[in-house]
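The chain below stands alone, shown as structure tokens; this is the form predicted on its own.
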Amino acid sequence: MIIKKFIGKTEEEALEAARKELGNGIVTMNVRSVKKKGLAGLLGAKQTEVTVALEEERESLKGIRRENASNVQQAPRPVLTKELQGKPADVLGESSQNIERKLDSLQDLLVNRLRQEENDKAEQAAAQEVSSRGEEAQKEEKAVPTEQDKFYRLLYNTMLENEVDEKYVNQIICEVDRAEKTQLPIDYILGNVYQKMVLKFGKAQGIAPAEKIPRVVVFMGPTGVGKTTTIAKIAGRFAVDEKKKVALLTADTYRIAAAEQLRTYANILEVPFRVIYTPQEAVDAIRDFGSFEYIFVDTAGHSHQNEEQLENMKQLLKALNGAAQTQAFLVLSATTKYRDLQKIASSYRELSDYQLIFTKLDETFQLGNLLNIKLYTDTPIAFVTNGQNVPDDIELFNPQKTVKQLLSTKH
């Protein structure tokens, strides 16, 4: 606040001098007649003294007023009334001081409000930063795997290492995870996964009882998977252990060694044996062995890509189905790659419904393909073999035993 006095011959002259120096924003605070000091004052005419005030606009205050124009009502400029004009100087001085104090108070108010707003913004920013850090911390906490997460990861990796297809691994883990909303004991999770995998394998069915004799059991599959040895093992169980009347047929005329091998097993087991070359010969053999309970038929192993051989197999199966109750098994090696197993399983599905037999479990530590093909075909596994000894190295498929191996890290 600038308060200054100007003297002129008249009031207007004094105000004009004040405006020239301070500008048009001046406020008239007091007007009075005065005499010049000294001798000149005694002889000369009286002059007019005008006291004016000018609000000093500070840059910071200008900014404050602009920013807070909507919230703070600017103080009105003080105007001296006629009652104040001509009052003693001390009264005018006190009035000026009051106005100045009020203006200073207003300025302080605005500054304080600005500072408060700045503090509020700072606090808000700090709160947001804390909140952001808190969210990041929560994310980091979430990112830190729990013991349950670690165990799921262990199960996941273990199944992959055992060559369970990733599609089915994810399926199993997701099914278990959806059912568990809270942190559960590791033993419980393991038991849940174990149970779900056992259920996915299902129960082994094996060879159905011969309600009407004879029951014809056909063994199909690619070359080299061990069909002939598998037939000998099953025939030995039925003939020796269960005292069933069993006959052996072979349609594998492509490999003489295979036919001779099965003949040797038939001689050891003391059961009839015959080689068949056509579908009609197969029908004749079934008629000739009509009093037998089981007739086991070995078929030629061939590539699933050989359409001619697949057609011959289709004709043979059609003849057998027309002659007796027939049950088919697809024999696969546990050492075959999963993609090849898929193609083999799909090609034989076009010929007949079947159950699965997996051989050569003793030649691999990874048994994931058993679950893969079971789920791929939605077909039960009947038997597994784990060696060449006849008739010992074969057993009815045991889902529990296989799942334990699939979830084991020890091989």
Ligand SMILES: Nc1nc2c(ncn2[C@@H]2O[C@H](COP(=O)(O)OP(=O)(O)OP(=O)(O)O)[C@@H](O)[C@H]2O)c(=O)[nH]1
The other form holds:
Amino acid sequence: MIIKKFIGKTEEEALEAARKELGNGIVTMNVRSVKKKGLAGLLGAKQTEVTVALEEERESLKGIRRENASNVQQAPRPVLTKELQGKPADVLGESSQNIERKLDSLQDLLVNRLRQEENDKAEQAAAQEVSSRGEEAQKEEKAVPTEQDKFYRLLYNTMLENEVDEKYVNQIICEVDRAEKTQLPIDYILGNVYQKMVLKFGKAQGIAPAEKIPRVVVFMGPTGVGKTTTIAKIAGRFAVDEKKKVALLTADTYRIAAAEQLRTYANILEVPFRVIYTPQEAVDAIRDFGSFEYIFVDTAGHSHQNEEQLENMKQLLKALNGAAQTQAFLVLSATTKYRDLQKIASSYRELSDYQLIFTKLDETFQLGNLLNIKLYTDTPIAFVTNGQNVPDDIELFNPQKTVKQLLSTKH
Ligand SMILES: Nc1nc2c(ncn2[C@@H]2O[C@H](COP(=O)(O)OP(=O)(O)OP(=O)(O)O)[C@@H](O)[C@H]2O)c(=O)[nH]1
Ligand SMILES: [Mg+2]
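Form predicted on its own done, so how does the form predicted in complex with this ligand look?
Shown next: the complete complex, the earlier chain at its head.
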């Protein structure tokens, strides 16, 4: 992993310099305003410092990227409201050594560590008793776990408690630089694990403006996960805060109430709304709303095991893709079991590429599935929702915040 700082007049300028040197695979770790060096700094002039990281495996792509640099298209910047832009958490400062002051969860970890130590002591005392029975056992008694080992075990257990899949917990712990035999400070280890996890989450493109309007954004997923509510939240932000021209379509004709639900939101937002019954009607609607910047499309929630409904969805996506630049989002609930999420994610992957939205974060303390599904699908999370309020309870996914929760035992 490479971690490097870049300076620019603005955040975008610093990021541009970072992308030039390290390619498009960088992840922003921290953004802060710093004083300019020299006289200008003394006079209060500021510039922006951006800390970025690049995964090791991406480094090998650097050469290829440079060669193809002229062909690489820059992903358009997502257009979102100021609140939704979600400023990067300022948890990563100048060095990993500083991290213990900045990670909210460290306190919990240390408290836990002490508890763990007490348990270990009790275990040792028990082992001592046994060891007095033979020489072999006495040797074992000497293999007391080091501070570092205890801390790794603590991190391991915390992630498991937060329902990160064991496979990924092992991966994360193994990737931490353990080559050095000497004892590493625990805040260094914590900083390292934290950075690795943030990088694993990566960064989603979000909803990007189309090169040619309209941009069609389709939301799919199982029943009751919050697709319609999420569309209302996003449409609200775009139409009201961003003053974008937005239209809403629903292909959910399975339940009359479903169409009415979105129609109500459309009325409140004062944006056009139409029910589409066939792929051809979807194409017609896109043509009729051709002057709109964003067309959000709601779909019927259904079981991923229902072949007929999946086929209908496939036809709809094909029609939408043919008619305009289309992005798809798979909406999943954070409360669904990991195995089911895996099956759902796989079956929708057969229909389309997608980015992820996780809903109902307010209904669970264990957010491990966010990381599990990100890694299982190799697909970034764009938004998370955390309540029923429209449009407030939605935010751009913030990996730093989620990783802090995954390393925390607060609940
Ligand atoms: N607690 C909580 N509830 C949510 C959230 N998002 C949506 N809901 C609620 O979940 C229920 C279902 O939401 P809908 O938006 O109708 O879900 P849907 O996926 O469109 O459902 P179908 O169209 O029936 O497939 C509603 O009661 C929503 O208010 C969330 O982030 N947190
Ligand atoms: Mg719905």
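Here the rigid core means the biggest group of C-alpha atoms that line up within 1.5 Å when the two forms are laid on top of each other. Here the structure is a predicted model, which means the values were calculated and not measured. Numbering follows the first chain given and starts at 1.
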Item to complete: For Asn389, state whether the C-alpha moves by 2 Å or more between these two forms after rigid core superposition.
Response: no
Discussion item. Taking 2 Å as the cut-off, check whether the CA of Lys9 shifts that much or more between these two forms after a rigid core fit.
Written reply: yes
Item to complete: Would you tell me if Ala18 moves between these two forms by 2 Å or more at its C-alpha, with the rigid core held superposed?
Response: yes
